[in-house]
Amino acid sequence: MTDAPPPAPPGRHDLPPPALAAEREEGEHLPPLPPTVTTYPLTFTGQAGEYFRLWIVNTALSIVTLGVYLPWARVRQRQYFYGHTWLDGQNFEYNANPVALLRGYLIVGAFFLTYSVTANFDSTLWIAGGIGVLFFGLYPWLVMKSLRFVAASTTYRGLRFRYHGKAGGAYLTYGLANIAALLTGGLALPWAWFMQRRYQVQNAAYGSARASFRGDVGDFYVIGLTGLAVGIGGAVLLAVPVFALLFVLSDLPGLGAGSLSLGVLLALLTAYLAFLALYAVAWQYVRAATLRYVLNRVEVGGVVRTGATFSPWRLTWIGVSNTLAQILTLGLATPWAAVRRTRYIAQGVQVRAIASLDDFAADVTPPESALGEAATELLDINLGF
């Protein structure tokens, strides 16, 4: 996707002061100025209407071919996103190949389809629980091949992006870390956030500059914290007006067994829905803050910083309201939804660079396997961004 790019973002440029450039040239002996930091944001410049009809081509067409047109689909999608993402004057591309992805989608879907048909039977059983077991084996390695993938396949300013992650960091990322939240209740949960993003972010490189992470594990459970809280406190506030509508139910005079059992079990399953809705809000918040700690602390080849002022908050209640569209319009306000939050969060990033985006080096990318990529978007593993 190359449309015409948006009004120039020429980026802001913090130049020293006047005054001080001046006693600079007059004077000698005095410390280097600081280098020149220029501000570039990020634009995008989709619209629900366009992209709403890219959707419902990719919608039809892979109802139409039962699944086979899915890679196609994809890349369609990562391409309109990408094209429509600019950073100084450039935008971002998406070039995987469809026909990679179909066979990774054919490999992965072969497995599922096998663990879906034997689970139903005690005889074929065990082989559902073999395929179970390989897949929790190899999850880590499939997010491994996942990132370098999609790395692989992103260009800006027609150079590539890289992934160096290798199985041994993945394993302890994605395999021990998960399992020490398991083990502890979910007190290593926040530790096993900031695991999964400093591997995530300090293996991937621009080029040849590799990125690093300057994040810490105390704000992670700062963050953890703060939407554990969220979901506490709506609980406790949900549950009081529960509590007494069924003791209210429970006390109301003539009300016969029925009607008591069926206003019980009503007031049961709103609280239940509440409680859904609840656990959602918290996991939104989780992210949207997320990433936006993690996107104020990336560095690129000790000369560029990427910045984030996004609200966390206002993310939340996005991605909230953007799932109430969607299931009220079952699924057709879904274009609008994408858009809409890409457009809220790019509008709240930005680079500051302290040299010029062109001097980034190529590297040389070997080819990457789609297995990875497909396994995480069939079976809907989710990364964290």
Contents of the next structure:
Amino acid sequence: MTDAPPPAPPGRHDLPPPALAAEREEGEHLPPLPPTVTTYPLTFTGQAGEYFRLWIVNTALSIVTLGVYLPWARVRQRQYFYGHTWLDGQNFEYNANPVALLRGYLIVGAFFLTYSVTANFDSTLWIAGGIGVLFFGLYPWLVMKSLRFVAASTTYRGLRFRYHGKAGGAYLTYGLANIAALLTGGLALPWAWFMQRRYQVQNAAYGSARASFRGDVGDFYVIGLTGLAVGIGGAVLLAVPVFALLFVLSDLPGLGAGSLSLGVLLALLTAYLAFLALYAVAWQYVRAATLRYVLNRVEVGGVVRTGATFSPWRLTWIGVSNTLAQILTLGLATPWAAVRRTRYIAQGVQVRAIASLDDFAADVTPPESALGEAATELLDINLGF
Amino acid sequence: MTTSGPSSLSLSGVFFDGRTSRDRAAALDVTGEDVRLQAEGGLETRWPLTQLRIDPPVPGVRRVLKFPDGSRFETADDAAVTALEARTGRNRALGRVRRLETRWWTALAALALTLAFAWAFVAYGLPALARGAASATPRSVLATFDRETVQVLEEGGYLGPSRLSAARQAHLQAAFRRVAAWADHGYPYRLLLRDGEPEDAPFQLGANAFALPDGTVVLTDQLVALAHNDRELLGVLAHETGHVTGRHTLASVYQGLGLTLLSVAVTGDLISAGTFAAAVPASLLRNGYSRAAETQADEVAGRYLMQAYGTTKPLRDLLARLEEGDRNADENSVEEGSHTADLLQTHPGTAQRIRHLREIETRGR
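Show the form predicted together with its partner chain, please, because up to now only the form predicted alone has appeared in this conversation.
Below: every chain and molecule of the assembly, starting with the one above.
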């Protein structure tokens, strides 16, 4: 988990020491030089205030147009984040077609509405049941379509990313693995995470260069157990004062029945909120640690490796405090929270290359349907990455 | 940016050929309807201006111009690209959106608009939509709704068989037929007399009466016991027929559904926070809605009582007894509550309802 890349000065194509270079020109008999590793930091130039204006204007337009503008709003918001993410002097680009997204939203929205209405009556319950079964049957396929769409919509240096995952892999990793995790009472969950991340990374490509994943299933168990330990440890620490309070309250003489139940109720409510917060902390940790772990295990085309040096704990804190800020401001802090999180992640991510980033070549990219992407957004499917 | 003449533009930036990731410094010149691109390494191409695609502007992000062969030119010269857009008429709508996004006062106006629109929609739009949907719902659905709701209540143990004597039941049924005939709007009215406090009930309905969309009215033994005479009960039954003809039950079901859908749509990104934070205002607003419905149903009950007995006092007294939970209470026992307490109540404050019924009486004389 802690294999941060060695610190290296950022810059383009650091030259080997001149002495060595000179030697090489003269003597062909010398062993080949170790490849020069160049480290490129990722930078994010987005500003909370600037993004807030974009966000609120697009939200207002979505509301005023009764949701028709929503796909354009989503695309612009993403374009802002991609466009402000820089690597080696060039920025990323998001170029999904909002019309395709709108079509997907309408299809998924119609299904969701039908499901909500028909689930209310016994006589039409079979329709809702049918939609439910259809959704669970199609879920892995939707995930695959979504990954394909997101990759095909991302451009860097004029080249698109691609995703080569097939439905079979999706049904194995997002269908079978999740069912296995459920049946084993969570024991197989880290294994399912491993399978899913591997499926995500192994099938990704930049132009014609395929990505590979060097991760190991054991490390996902370490992450899962750490998250579990945070949850259980925190629960024990919290349970002691809560039970003590309950004990004191129930033993206090001279208190009427009314005030007693109020005190107990307050203690229970506090405990409930505390456990909810604890669950959020554990989950944010798992997400952050997984992100860092995966970024440290990705290789593209055999010449580029990504690395992450951000602290999972600090990212957990950012996640939890962001959620708190969003609740307290009734959602108005959402743009600030998104910029804060992205900036922290970006400043802790590097790309190390043994070849110039100029040397990638394109791959033919057929257009991708936006249905999967719309479904994953509307139905809140968590890709966890 | 260097411009020479009104129809000529010159931009500097980066060129990508779309086949490799190599970046080349490049210059783009637009003369009339002709675009000339010169990139580092001696590359030079020409395109008609009409074939050039300009990506919509995003604040602070480098502009992208795309050519039909998949190559592209990226530049930080936003002003020049904006001039080009103006000349070719591209990205009009999203260009305007970008202008809204760059100014603080338009952003604050958007914020105000969002809040106002959201409030208006939840306070007026959604109830109006729910009322429209309720009145458009076909009758066959209403019958299903009644049947299934009664089934759920009886199987769940909320309602037990009535303990009233057969004679008393027959008497109330006959009285209800009179009210139903008076209220007739083509609904198949029926009165279900039930025990509201059966043993092992998960929740005590107690002294209660409610109407289902297709004309099924449920009256509990406990409410019958609380009444001093039949007039009071007939007032309640007339009130319930008002809910039926106004399709209030169905409208509140649709409202609940609409609020759920809305909170899912709004808080789509905030999984954990959203559901919790949205639940509280949703339930508050939902309770607020039924205030208008209660007033409307009281109006119906008041008209019936005025026509049948020339006074609304029976219902006023029963309302007071329901409020106080005291068999000896009457309409004068109810004190006016504070306005904040009123706002948080499911029904309009009882004091307010009694005042309304008195007004109906004064009006009817």
